[in-house]
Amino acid sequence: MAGPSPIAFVLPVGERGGAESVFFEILRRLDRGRFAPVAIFLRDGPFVREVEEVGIPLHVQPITRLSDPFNYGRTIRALRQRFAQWGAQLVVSSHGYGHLYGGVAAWWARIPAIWWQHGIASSRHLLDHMAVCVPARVVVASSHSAAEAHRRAFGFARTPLRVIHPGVDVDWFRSPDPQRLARLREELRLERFRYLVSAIGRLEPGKGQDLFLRAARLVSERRPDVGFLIVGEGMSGTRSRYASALRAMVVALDLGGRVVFAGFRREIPEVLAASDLLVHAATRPESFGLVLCEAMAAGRPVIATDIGGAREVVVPGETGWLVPPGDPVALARAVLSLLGDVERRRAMGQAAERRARTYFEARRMVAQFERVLDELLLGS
C-alpha cells in the first residue's frame, strides 16, 4: 500500500501575514494520510519557527534578490535537490514570487506545480508577467475578484484558475485566553476606553492605517469614549517610512492617548475579544482580507472599504458595513452608527460569526484544496 504523497510547499517569506496564516492552516491539517507536507521558506523568520512548531519538516533556502542571477541559479538548483531528496509530487507556490522559484524548479525536476496567486494580479506587475509564464497545473485565486483580475491581467489561459476562499480556525477565534486577555489589556491601558475599535495588519499603504487614523479623528470628536488600537509592523529588516508617518500623523490630528500601537501579535483572539469592532481600510483592492474573516470568527462585526475580496466575505447591513475606499467621513459615519445601537452590534457580530463558520472555516478551505490535490496526483 502506498504511503501519503509527500508536497512541497514553497514559501517566499518568513513572518506571518495572511498568506502565510493560509498556507499555515492548510500544512497543519492535511489528511497525513493522505499528504505528507514539507516546507521550503526562501527567508527565515518567526513565522518558520511557527511551521517548527507544530512539527513540519521544513528547510530554509536564503535567497539574496531576484536579479542577482548566480543567486537565483544557485536556489533553483537547491530546490530541485529538495524535491528529489523528498520525493516530492506536488509543488505548491505561494505568490508569484514564490512561483518563479518554486515553480521553475519543479518544472525543471518535471513534477507538477500549483501556483496559490494570493495577490491581485496586475498587467504593470513585471512579477506577475513573469510568473505566469512558468508552467503550473493549476492557478489558485482566493477570491473570485481576483480570479477577475488574474483573467483581465493575462486572458483566459490553458492552466485552470481555481477559486478556494481561504478559512480560519473559528472555535480558535471563539475561545480568548482569558489570562492573555487581562494581560493585553493591562500592558496595553485598554480600560482606560469604553470602546475599542481595531485595525489589525501589516503596516504598509495599501492597508489604509493612514484612513483609519483620519476616521478617528472625526469619530474622536462625537465619541471621547473610544479608544483605537492598532496591530501590525512593517517587514523586518525594512525601513519602515510609513509606520513612522502613521505616527506622526497620531500627533498631528491630535489623537495622543487615543490611539494605541501594540506592534505585531500573536495572541489575536484576545485582541479581538477586547474590541468591539473591526476596521479594514485598504485602499487599494486585496485578494481576500483574511483578518475580516478573524474579526467575524470571534463575533465582531467588520467594516471594510469596498474594494476586492472584501465583497465576498462582508454582507453589508448583516455581518458589518462596507464603505467608499478613500473616504474617511464615510468610514467614521460606519463606526459612529455601530458603537451608537448596541443590539445592533451584538446581532451583526452573531451573523458574522454563523457567516464566517458556514463559509470560511478553515477545514472547509483545506477539504478544497484537498480535492485540488487529488486531482492533480490522480492525473500525474
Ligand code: UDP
The other form holds:
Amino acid sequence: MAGPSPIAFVLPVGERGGAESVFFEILRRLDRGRFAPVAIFLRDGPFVREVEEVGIPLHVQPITRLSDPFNYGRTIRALRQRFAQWGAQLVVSSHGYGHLYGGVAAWWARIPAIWWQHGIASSRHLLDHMAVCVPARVVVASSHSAAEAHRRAFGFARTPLRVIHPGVDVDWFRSPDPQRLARLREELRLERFRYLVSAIGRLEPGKGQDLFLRAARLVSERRPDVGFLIVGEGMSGTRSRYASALRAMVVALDLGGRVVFAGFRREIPEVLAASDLLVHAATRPESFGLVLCEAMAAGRPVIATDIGGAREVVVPGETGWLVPPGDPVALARAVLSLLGDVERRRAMGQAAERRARTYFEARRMVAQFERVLDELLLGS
Ligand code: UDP
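Show the form predicted in complex with the ligand, please, because up to now only the form predicted on its own has appeared in this conversation.
What follows is the entire complex, opening with the chain shown before.
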C-alpha cells in the first residue's frame, strides 16, 4: 500500500501572522496516515523554529526580491529540486507572493498547486495580477468576502475558488497558563488597571492602532480606570515609522501610563485572559482576522470594524459589535457600553466562545482542507 502523500507547503514569511497561524495548525494536524507535510520557507524567522519544534521537515530557501531575476530563477530551480527530492504530490503556497514561487516551481515540476490567498485581491495590485497567471488547481480564500474580492478583481477564472474559514485551537486559547499570566501581569504592571482593552496585530496603518488610540482617549475621559494594551510589532521586528508615530500619539493624546506597548508576544492566551475585550480597528478590509476568533475562543467579546472578513466572524449584539471603519467615536461608544455592563460582557463572551467552537475550530478547518487535498490527489 502506498504511504502518506508528501504535500509541500511554500511559506514566504518566517514570522507569525494570520496566515502562519493557519498553516501552523494545518501542518501539525494533517492526518499523518494520509499526508506527509513538508515546508519550505522563503524567509527565516522565529516562526520557522516553531514549525521545526512540532517536527515538520522543513527547508529555508531565502529570497531577496521578486524583481531580482537571478535570485528568482535560482529559487525556482531549488524549489523544484526539493519537490522532486521529497516526492511532493501537491504544492500549497501561502499568499500571492508564495504562489509566484511555489506555484511556478510546481508548474515546472508538473505537480498540482493550491494557492491559499490569505488576502483581499485587488485588480490594482501588480502582484495579484501576476499570481493569478500562475496555474493553480484550486484557490482557497479565507472568507466569502475575500472570495468576492477575488472574483471582482479577476472574474470567474478557470480555477475553482473555495472558501475555508480559518480556525484556531480553541482549547489552547481557553486555558491560559496561570504562571505565564501572572508573569505577564507583573511585567506589564497590568494590576493598576481595573479594565483592560487590547488590540493584537502587526503595527501597521491598515490595522488601525491609531484609531484604537483615539478611541482610548475618548474612553479614558469617561473612565480613568481603563488600560489599553497594544500587542504586536512592525513587520520584521523593525521599529517602523508607524510604530514610532503611535508612541508619539500616546504622548500627544496625554495617554501616557494608560497605554502599554507589549511588543510581539507568543503568550496570546494569557494576553486575552488578562483582557476584558478585544478591539480590532482595521481600516482596510481583511480577508479574515484570526485574532477575532482567538479572542472569541478565550471567551472575550470583540469590537471590530464593519468591513471584510470580520463580518463573517462577529455577530453584532451577540458576540461583540461591528462599528464603522475610521470612526473613533463609535469605537469608544462600543467599548464604554461593554465595559459598563458586566452581565452583557459575560454573556457575549460566552456566546463568542460557543461561536468559535462551532465555526472556527482548527479541526474543522483542517478537515475541510483535507477534503480539498483528497479531491486533488484522487483526481490527479
Ligand atoms: N500574533 C502573535 N503575537 C503578536 C501579534 C500577533 O502571535 O504579538 C498572532 C495572532 O495571535 C494571530 C496572528 O498573529 O494568530 C495575526 O493574525 P490576523 O489574521 O489577525 O492578522 P494578519 O497577520 O493575517 O494580518
